[in-house]
Amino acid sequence: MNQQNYLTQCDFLMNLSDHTINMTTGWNGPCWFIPGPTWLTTAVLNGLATPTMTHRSPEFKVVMAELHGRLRHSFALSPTSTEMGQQSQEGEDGYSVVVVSGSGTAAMEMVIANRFGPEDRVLVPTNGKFGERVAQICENFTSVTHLKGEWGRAFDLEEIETILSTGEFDALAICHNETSTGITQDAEALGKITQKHGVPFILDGITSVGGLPVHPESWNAEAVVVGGQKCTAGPSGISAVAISESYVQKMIENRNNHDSSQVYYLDLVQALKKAADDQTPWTPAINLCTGWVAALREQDEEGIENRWHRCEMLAKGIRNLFTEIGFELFADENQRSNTVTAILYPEPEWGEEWRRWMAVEKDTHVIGGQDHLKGRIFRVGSMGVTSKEEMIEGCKRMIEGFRHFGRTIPEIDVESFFR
């Protein structure tokens, strides 16, 4: 993106809400399909530009209780208040919401390191790139084995159960969405597979939670991880993590057997003490919690399983679209992610040339592969804010850019594919 079109964008996020739609032509500013950061609307940006308060003032505290309890929404827990001092962040559930003042790498490497130590196994089978990431946290704190699977592939449950079965493994850990190859694992049958054999279930829903279902009860999970910039329509460099009864009494355990890793400024224990005070351990990232707060303000006022739905209005329009125009989508078909579409590009060759052609010209920002997979599939995405308007908007502005490339691709009406 030139710098001209940089401040272009700029100008427009920061009249999001009012000049986007225009109500004759449809939308009429950027297309922004990047699968995180996603949009940040003009509510979330007067967040973000809160005066600065101090961390310790009842003022922050009022901000930490309103997170906690619209964080339990986002994480589909049991609703608690949203007021100082109503203990927000636990519910009847037993489930705790602890807010990170970090991305959800640190949210993930502080639920690994906080419950598990060096001689714990644990299990973590991937296909793509984040579930990898997964795998490489736990090889710091854990003894990890890496099931290593095709890229867009579904997990083979039964290999994994049968792992599992043995008796030999101390916790299951997942990527839950690959944003990476668009696929979404199962992780009701695998939540079912794990409390079948009594290994503890850690999820990777840094991209899943709050634009696809994730239940933690129903499916026996320990802890999930969610970003802020991701489906919650947050901003960058912030998370939070949810936690059962369980994890919190196993990691107790562990601490007074000394039998976790050390852990300093990620310490779980520290931060649900502070928590239940609506406070954080350390100087938190004050701006960037009030954004959130925006932005689950805007969730909740939405609904989210109504968030939910149109996540899956817009990934399903996407697939289908571009199915009947003749591309090829990549992750296996069950299990296509409702907030990114991997779609393999027609002619490889000149496929990463047409997406930068798109965010000059076009002013259409989609994200190509990663490692391997780089040049072979661009990648859409459909979380947060994003609107019927705007993918309509995009999706011809993509089929207009591969005409200009010399795909020939026929009249079609792509309203129709998102109705």
Ligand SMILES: Cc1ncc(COP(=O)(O)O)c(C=O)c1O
The other form holds:
Amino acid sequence: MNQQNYLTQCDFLMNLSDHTINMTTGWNGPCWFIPGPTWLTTAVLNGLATPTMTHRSPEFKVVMAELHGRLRHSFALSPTSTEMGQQSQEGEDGYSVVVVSGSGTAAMEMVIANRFGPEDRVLVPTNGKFGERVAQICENFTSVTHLKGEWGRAFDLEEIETILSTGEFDALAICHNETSTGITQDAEALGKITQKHGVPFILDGITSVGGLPVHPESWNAEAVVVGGQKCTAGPSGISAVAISESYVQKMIENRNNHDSSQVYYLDLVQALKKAADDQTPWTPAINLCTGWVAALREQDEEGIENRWHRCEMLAKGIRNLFTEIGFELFADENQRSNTVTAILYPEPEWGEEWRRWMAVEKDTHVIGGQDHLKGRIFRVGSMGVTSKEEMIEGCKRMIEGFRHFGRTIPEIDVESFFR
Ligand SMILES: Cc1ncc(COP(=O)(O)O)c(C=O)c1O
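Right, and the form predicted together with the ligand of this protein, after the form predicted alone?
After this comes the whole thing, all chains and molecules, with the earlier chain placed first.
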């Protein structure tokens, strides 16, 4: 999108209601299917524009308490109060949430760096770019075994179980929803395996939390990470972690066992202490917190389970529609994500040109492939506040775009795929 288009879009979003549905003609706004940063509603933009407050003020503690309490809904943890001074960050299930001023990668680094030492052996199976990033983070702080799989193929659970059953590993860390390839790992099955072999389980839930069913407690997860700009439809540059009691205990043991800590700014022991008082150790991203609260109010208005269902309905529609018109989906069939769908370009020669044309001519935004998948796939997000109407219109425009590039696609009832 060029600068002028971008400003027009901002204008459009600020001046019209968020859900730009004309009752006679359907959706008439931009179609934004980037798998994060997602579309920010007017309420979130207004939340970001909250007047200055200091991070040690009662006003800010009110914001943090609400943020903690509502994030617990995103993580599907036991509910707490959203009121200041009520321990909103820690629930009956023993999990605590901590807000991080930094994107999802900072939160993931925080989770690994505080909990493990160089002698800890962490197994990281991967099937895409973000799993590989988990392995890279672990490489910096732990003794990692990277089980590098083919992008887009499901994990071999038997292989993982065989490795963990040796008793040689101190943790399993994964990217739960692999945004680069449109795969959701079978976290429930992996949770059972880790439980059986007494191995702590860590998840990058950056594009799953808030958009897909996530169950930290029943999955035996010690830590799960979320990024603001993804399924919760909040701002970029802010993230959060959910950590269990056993994580906290092991983190403190790890701190006591090492002469020097590997962290300072990302010290989770300090962050946890301050969170109990609805604060943060350092000056946080104050206005990202106020913006995120506004996004989470919208999440709670919709209801977290309804949001999971909407993402599922949208992703199923995309999968079925594109399969019907002869496109191939990239990810293994039984592990396809409901928050991002990876689709192979019919003609890699002009795929990226099509994508740019869609943005400029049709105001419809999808993302391309990463690394060796550049030019081979495009990815359609179905997270955040994307509505059925926006998705239907966007799919119609994408089909028009493919026809414009010479692909023969018969007339098709797009609406029927999203009922
Ligand atoms: C699954 C996953 N993990 C990690 C990241 C990196 O997150 P961030 O850019 O917020 O640091 C992303 C970003 O797209 C992601 O999709």
